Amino acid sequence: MTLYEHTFENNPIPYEIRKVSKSYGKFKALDDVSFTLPWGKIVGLLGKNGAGKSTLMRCMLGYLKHEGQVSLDGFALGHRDHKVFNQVAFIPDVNGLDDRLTVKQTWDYVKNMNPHFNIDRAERLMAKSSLPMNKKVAKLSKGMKTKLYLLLTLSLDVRYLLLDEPTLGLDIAFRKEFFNIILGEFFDEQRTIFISTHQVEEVEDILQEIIFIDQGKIILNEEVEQLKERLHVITLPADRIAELQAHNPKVINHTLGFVSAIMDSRIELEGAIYNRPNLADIFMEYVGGSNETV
């Protein structure tokens, strides 16, 4: 039985990462990473620059040799194991389109080379895209190249979509269109999207689960709603900062005569203002420091 023939209903753990480590010389990019991507969810991967996000995705795809095991639908995946692409599509921060081809030639090439190419869906997506079919890829703007790459990827019948900083360098209007297309054309209860991004504020409202990674280690993996329910932002006048410090938060923010910090939702202080935290604030509380975080 092949990976593609095996049905998802037969296995409750479709995409599993267990004790994965990856080193570049003496530098350990990933350190004993373990988690499972669930079905039908949008999962975010958040970490500082150099935290191991891109390395993790490339290990999951079999691009890099590593210690530990990656399995998909119960099958262990090896280095450069093409079977992964029966179920997984990947959109990196730099696309791999051939600048010498036209948009139409690129479409034909992907269609003819990939047995999981859904022609009906591709034709519908391309018809709505306003992409110039006879124009060479080299002449397209970065936004148009990204759109072409995205639409070709969404034309594949796969279960998982991995996105590694997919909208890096694109303007805000196209970033919004990018995620609207993905939500409208790919995501459902049987498919999962795994997003690594520095622009957490633009995906926060669609994420259902979040993973924090720091120095190659997973430090948090939790449902977003559950995470936000067990934490809150406490705000006090600046002269009461000692009351916040008594609970040892990693980060205390100072704004216009007030101080605030993220704490366990069970902590209450007299006269305080309470607000729901966002993921960027929670990340800073767990990880601290910058390195161009989010």
The other form holds:
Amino acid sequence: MTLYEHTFENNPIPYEIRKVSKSYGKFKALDDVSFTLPWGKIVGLLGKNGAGKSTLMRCMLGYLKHEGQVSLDGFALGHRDHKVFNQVAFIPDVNGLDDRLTVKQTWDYVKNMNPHFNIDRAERLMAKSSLPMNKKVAKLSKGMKTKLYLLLTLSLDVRYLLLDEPTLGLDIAFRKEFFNIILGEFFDEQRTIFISTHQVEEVEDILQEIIFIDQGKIILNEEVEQLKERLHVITLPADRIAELQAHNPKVINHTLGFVSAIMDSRIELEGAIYNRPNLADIFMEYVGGSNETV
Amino acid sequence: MKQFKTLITKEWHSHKHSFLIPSYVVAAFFILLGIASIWGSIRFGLPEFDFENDIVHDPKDVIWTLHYAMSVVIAWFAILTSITINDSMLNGDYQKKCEIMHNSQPVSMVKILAAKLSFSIPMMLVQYLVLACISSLIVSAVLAFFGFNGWFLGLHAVISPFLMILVSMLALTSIFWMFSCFFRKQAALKFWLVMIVIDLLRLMITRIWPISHMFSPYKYYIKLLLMPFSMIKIKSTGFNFGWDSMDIGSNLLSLFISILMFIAGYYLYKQRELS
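Please could you give me the other form, the form predicted together with its partner chain, since above is the form predicted on its own?
Let us now look at the entire complex, which starts with that chain.
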């Protein structure tokens, strides 16, 4: 058995982040972050702007030097260790395609550089995409560039797909198409998707596990279903706000004549309306701040 | 090998116009010369040369020097292009914001940098040699038209400065390579600034202490940069290209320093963070 040929049976903890810290001068972008990326799951990474989401992903890929350890299949990954890309594909938050190349040249580049490139799948995806092969990448629209990046990345036979705000700045139709393609073409029980996004509502239904990050620290790491069962939204008439405040929720939402807050599902108040919380609400409860940041 | 070829192809797609600057210059020169010659021939008629009597005492010296000068001028353009292309190859991906895409493939840093280096030195040398030979053949063909057989003489003059040009190209490219590996922007400018600062320090030290000979890196690299123009020597003959007159010790030292610069550049480049 060689490096990166492990199977789930002999190594159930494949992508492990242990006590990872990263500082920029006095600013601590990541502070003692530890978690394990399981197999066959779609995991969301949620945090405000500047919480450390991109830094975390870049540390996981060896792009940034950091304290602590990142290991894949039990092997520690060093700074700029190219071997990680035998198992991991990455789509960054800014479109990072090479504008100097044409679509065809970009395709050939990835095909010949990456031994995990699945030509059959790539051809099938490209045939459906209607991307102009001879056009320079610079002349593609933002949506087309993201689609090209996505199709090339999904053509790789890797076990982990890391997406850092992949749909930032794209219109809603393409964002939906983006996630449909990912679910249809990449995800299966042996593969993991780790995605950070601001548009939590559009990934809410597909996420199985969630990680909240704030000020460089992991503040929650839990199965989404379990989390939603553990918490509920309690709504009361506005004049009973004191009853909510008694339980010290971080955020109390005011709507027409009513107030609501996320609380432990064991808390029950007389005459209250109970609802299942969504991830944005839960995030606000844990992190606080304005809705714009989610 | 497939990855290496792909990396070279990528460099070609990204930098082919910069890479071909020496070819563009030579082509422009011959096109202008051709136009001027045609215009001159129409206006004044074809010139007549008597190679035995009219042109200096030994026409072979003049023609050999002409070929030699042509070769070193082309080499100079090749060296300048090689220096410039280093910076755009090492930092172009960062400046074009596609660094992550190119560094998200399972390919080692050694291979990536070796491909960039192959593009900026061996391939540039091949271009220089091809251009110098083609230029020499064109000039020889024109001279043959006027009755002078200088084919071998021309090629001899083209090959003669090759070793000096190789040493000069390696020394200059390697230092700029190292600076480009360290600085992501304006590496060449920063190189000259560092050289000037070092030289100012050197001048201050020599003023304060009575040190008569202190090495000046600034002067060294200026000398290297102008080396192609100061290499014209007395014509050698036959299969002797005059290489035996080269200073083996200093050239080997220069080669050794070049290798150190390339290795240092690799480590500096590997330390870079991507964001």
